[in-house]
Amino acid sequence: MTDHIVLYGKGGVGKSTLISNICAALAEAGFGIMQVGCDPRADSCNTLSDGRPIPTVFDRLRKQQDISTETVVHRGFKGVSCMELGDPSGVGLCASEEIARAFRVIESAGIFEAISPDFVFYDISGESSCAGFHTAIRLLDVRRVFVVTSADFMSLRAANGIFSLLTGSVGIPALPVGGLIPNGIGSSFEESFIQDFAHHTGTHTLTHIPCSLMVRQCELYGKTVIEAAPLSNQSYFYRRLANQIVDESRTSTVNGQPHPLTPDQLGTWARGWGDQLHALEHGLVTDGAAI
């Protein structure tokens, strides 16, 4: 049985790089993997590739081209199954009709049947612009959502965005949540930042990746973390991380499904953590205190 796996997050907190690694921890573990990317950069799957761009579906829809595992799907490191949705308008921006034709097409040609994946990752960004995949995904049989998040305000912000559009509504069920994902992570502060956060929205955080030069040098070759420097302390939390994700998505229940905050609340714990910062930067409290 397949598990489809979706990762969120703002553009710009890590998530491609983030998921191309577990993908790749996952599969050197001896797991059958899917990588799905769905930004219109198509650029989600490089660094399993060599740092190479493969063809996407949606060039190949407006070209009338087959669409079949063939012609969409590409071997990455250790056998991971690549495929790029890429640009569904030709202008860089989502449009919600086609990426659903997108997904009946794929869902058509049988591909996830023919590849029979343990697990299938999604790379989606929760920016406004790509909200049509937000209901694109509702039609597949989706074990869990992660949402990745770095320690900014706009990050959070845009986490508790995503939290609103995955908590349902009348007639529309709640996307299953796995936890918050805590990327590019320098200080024991921003992990606790984080934590506060997930505390706040009924939520929790897994294992924190921490910021790391390594990781922009192995982009640089075009490699995974996992591919380049498999014994790193680098992939030793991606590799731990992605145990988790396997094991969160393996239980019958969910760990608790986030409330977002209001705008309101929202601004409020900001400015609380605000004061906290002004505290400890002006010296009225020591050793932390403030955090």
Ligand SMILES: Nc1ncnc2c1ncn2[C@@H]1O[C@H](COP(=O)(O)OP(=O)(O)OP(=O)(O)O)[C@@H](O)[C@H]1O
Contents of the next structure:
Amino acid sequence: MTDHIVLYGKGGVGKSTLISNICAALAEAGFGIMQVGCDPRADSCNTLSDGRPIPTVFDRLRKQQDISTETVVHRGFKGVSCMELGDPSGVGLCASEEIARAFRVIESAGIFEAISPDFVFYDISGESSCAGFHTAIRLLDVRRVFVVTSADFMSLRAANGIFSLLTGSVGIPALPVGGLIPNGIGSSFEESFIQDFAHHTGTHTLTHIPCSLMVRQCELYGKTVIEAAPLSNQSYFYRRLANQIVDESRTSTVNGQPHPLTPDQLGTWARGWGDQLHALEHGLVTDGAAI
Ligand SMILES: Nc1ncnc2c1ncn2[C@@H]1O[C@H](COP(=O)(O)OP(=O)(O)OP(=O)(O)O)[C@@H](O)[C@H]1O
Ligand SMILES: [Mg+2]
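Moving from the form predicted alone, what structure would you give for the form predicted in complex with the named molecule?
Every chain and every other molecule in the complex is listed next, the one we just looked at coming first.
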């Protein structure tokens, strides 16, 4: 059975890097893995394929060329099946009708049956996390959605908006949310900040991924950390997260859907942290609780 897992998050929080490392870790552990990049720039699978571009589904659809496993799936590190949807509109916009069409074509081309992966990971860019895209991915039998965030207010505000989409608050049927994945974490303050947001929205955090220069270095070589630095501490964190995702996705019960904050609640929550930071800067916090 194939489990479809979606990762959402604001643009630039590190989704593609994270997913590629998770896919590399799971492939290394013996799972059949596919990664589907849903970003118009078609750069999701770069570090799984030595930085080389892959012919995209939309490029071929535009040229009326055939869509098959041979033409749109590239085998990357440890056999990960990599596919990039590409640019649906030709001008970098979210075109939900076109994305839905691409998913239908991929399904009717029998690509999932041909590869028969254990997991398919979808990398959905911040710009594409519009209601239209969300409607399109409902064509798939999505097992879990995880939301990637870094420890800044803009990313958490975006995560809150994504929760609204995912939990049906805007009138679209809900999808099962697996939790928040903190990425690029540089201090325990940042970890606490995201954990507190998770607590206030009724969800939880998975293993955090530390901020590391090694990630950038591996990216420059067109490789995941799992491939280029398999024995590093950073790889340990990616493997731990990958295991958690597998465990959580294979549990039939969802841990409770998040409840997004209203703009007022979000503002009040943010100001509370602003005050804490202010106190921290002026040496008023002495018990280390927020550090
Ligand atoms: N844990 C980390 N530590 C340090 N740098 C990181 C980490 N994760 C990602 N990065 C870096 O952050 C940058 C953005 O990452 P990435 O392209 O994966 O983000 P994204 O969320 O996919 O962006 P987009 O929404 O634009 O597709 C990259 O240069 C990447 O190397
Ligand atoms: Mg990306």
